[in-house]
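Listed next as structure tokens is one chain, alone, in the form predicted on its own.
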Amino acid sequence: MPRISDASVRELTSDHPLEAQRVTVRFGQVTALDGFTASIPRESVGLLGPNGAGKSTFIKASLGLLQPEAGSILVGGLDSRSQSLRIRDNVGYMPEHDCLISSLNAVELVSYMAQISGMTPRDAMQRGHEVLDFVGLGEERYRLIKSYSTGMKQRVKLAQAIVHDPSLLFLDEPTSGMDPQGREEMLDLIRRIGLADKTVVVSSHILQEVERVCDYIVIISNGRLIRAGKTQSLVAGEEGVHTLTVRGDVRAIESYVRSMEEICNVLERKNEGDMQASLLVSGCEDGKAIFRLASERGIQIRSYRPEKLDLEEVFLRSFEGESKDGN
């Protein structure tokens, strides 16, 4: 990612450049954030939650665009209530909704946004050309934005968010409306930005994309933190739980499962056609017995490995826990 050396752009070097403590935001009778507390590390972070969970509200409150009723948000040690202008000098924001001036071309818009962030007109113009090349719009930079496709507009929104070389970047639904190839290219850009020692917060409902580009996950529901942690840790599954895939005829599989229930906890079973089943098991202290029983029942063991989830399963299980807790 192209960088600038303007001394006015201060890097947010804290290990946790964004911290929220008991933040509450209400819109009339609707509570968008309800005592929300989270500490965002200096990584690529996925901000997940259903529609109306409070993701966009958290981003806007962090930028000082909304004033919390209670609690505090520190961005690089700066308070979002009283120091929002200084925060915006060091933060980039790609909104979900269309925010572009359609009568301008891409260079005019992006360089204008750079000037708003404190750059001189000459430096802003040079920087505008650089970031438009970076996002893949170099050859289309002089076209009016109103003639752009949805995917091209997403690229311009990213360009204006990074034009001042921010250390913290908020991307709200960055692949919205893009075709498959455009989504792949946008995800590649996000990965490259994250590798440039930036804190990138990606708010998205497309979990597979978040899993691919984010090292840390924050899950929000009803304005509260539900779960947070390293992506690798979250998808690793529960300790001591294994996935066992077996193959054989229906009767042999049934007999094998009954025998397994005597030595393990069979947490889940999924039939994969007439000849194969996948079991989720725990408490299998005697691993040799698993294979011995398979041999005795005429069953083939295709795989036996520690449980590994995808982010969608992590997401759904997080809300199951919320329900059980009565929240």
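Model, not experiment: these values are computed from the prediction. Definition used throughout: the rigid core is the maximal C-alpha set that superposes within 1.5 Å between two forms. Numbering follows the first chain given and starts at 1. First, how it differs from the form predicted together with the partner chain.
A displacement of less than 2 angstroms separates the C-alpha positions of Thr31 between the two forms, with the rigid core held in common. With the core held fixed, Lys60 shows a CA shift below 2 Å between the two forms. Relative to the superposed rigid core, Val257 undergoes a CA displacement of at least 2 Å between the two forms.
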Given for the second form:
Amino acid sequence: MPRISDASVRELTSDHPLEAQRVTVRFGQVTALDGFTASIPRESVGLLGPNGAGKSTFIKASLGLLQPEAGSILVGGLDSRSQSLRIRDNVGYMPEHDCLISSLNAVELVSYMAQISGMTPRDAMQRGHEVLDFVGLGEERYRLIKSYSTGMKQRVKLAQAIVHDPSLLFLDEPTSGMDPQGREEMLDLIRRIGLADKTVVVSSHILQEVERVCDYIVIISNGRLIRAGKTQSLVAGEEGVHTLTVRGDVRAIESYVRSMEEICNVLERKNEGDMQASLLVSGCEDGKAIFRLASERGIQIRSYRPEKLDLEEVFLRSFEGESKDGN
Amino acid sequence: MGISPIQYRPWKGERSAQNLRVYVIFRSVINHGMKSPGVIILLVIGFFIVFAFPLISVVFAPHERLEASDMNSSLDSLILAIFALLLAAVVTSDLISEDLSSNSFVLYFSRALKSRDYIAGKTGGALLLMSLLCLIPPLLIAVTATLTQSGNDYWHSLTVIGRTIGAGALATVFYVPYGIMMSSFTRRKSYAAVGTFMSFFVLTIIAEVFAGFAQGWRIISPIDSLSYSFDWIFGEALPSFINKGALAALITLFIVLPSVVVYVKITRQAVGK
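Can I have the other form now, the form predicted together with the partner chain, not the form predicted on its own?
Shown next: the complete complex, the earlier chain at its head.
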């Protein structure tokens, strides 16, 4: 029986297994991807963007299900236009929507999909049970899928995506509809898959979850790359930007802020009650002056530290006209 | 001490070539069909009602050779047409409608599978099941009659076996594309099954109505056109009002047009339209 080579597997384990170059995809008058360019590294990657940003279109175009009007997508060095079948053999996809064949049980479905991915019936059955064990589906695996809860269906969707041991995995809203405990378990599964030297692309609206499992973030809006970079560097904020929290009389705080504006750039001010304010400052070369001015006005400095953001702030700021690479 | 979670383990096996994946779908359709009580009942009852008596008679009744007219009368029966139509409706009704209702196309097409392979696997499985009623039993009768003939004209009998294969293959192929097309129109297999069955009968009724004005209209009835095709294949005279070109074109249309519709619909589904 003819077998396929594992060359594409090796290619998918390169440092950047997924590269998009000026990709444009249009549906009639609607431009879903507009010159989108991104290089996805071999780690857990969060694909973020508002509804209609182009995340799903990018995934479908990467799988070769959609033909870009312009530009190219290379998956493990293979062109998504002309080599889509070779690409798909080494890619797993967990769709967001309900897609499981409800008249089958989990074992039948997962082993059937494994066979369509090229496994022998015997291998497919063995591997099917193995991945169902991995995703935590016990004896329920012999029940018809139509009787499953949403959480169980999400697990089966993940199992069918990993059954053929893909090198690149697209997970579209993997925790959708799951309860808090189920979410935790799903995130743990994603983390464990990522540790197995896979590229895992997680498309999600829940930014806290993405921040917890992804090492790299790609933010898309209106079909364009808005921001990309290591999660750590994105949430670290800009170099030289500090958060200063001060406490004191309202007038004293006002006076202090005015004097600070003479020696630094005060980027943002947030009042935290009547007696406390938080300033986002940059360009403060003379650190001692900050403390001296505070002392002169009877102000307490509660903290002064480099800016630290959460992913939600990074996401929101990305839509305030910023467009830069966080690497 | 806590229990360590199961770690992800890579798979080290070899994959089959991509063009062989079509057989996975083919096998799945056959397995599914052979587990379906409806399919089994239709196959068994259809065989006994349509083919059991001719099979017994060729074994026990003395005959010089296999005659084309005998095979034509076996295949060209309204009961076989009805059983074949019912079987096609049952076999094809959930082939695509189930994937439509569960949105599972994405599971197929995110793998190394072309839409034409998907259709070929589904159609191939359905054709094999249909052949268990429309091709294998008449072929069994023809071969049995040839083996038990008293005369020496085996060449004639082999020619009739060839014609029987042709007619059986046509009966096998005739209803499947239409049934699959109906299955691709709806998410409910019951609608697809009833739609397949009823639309053939509606065409037959329309043909009857128009035949009142001109007999040639009879060929728009799928059951009648299949019957005339059997006459043609077995070398019997066609009624004067039947135009052979029109008959061939119509039979081709019944098979090709639904296939094209299904191909277009599935290709659009593959890209999520």
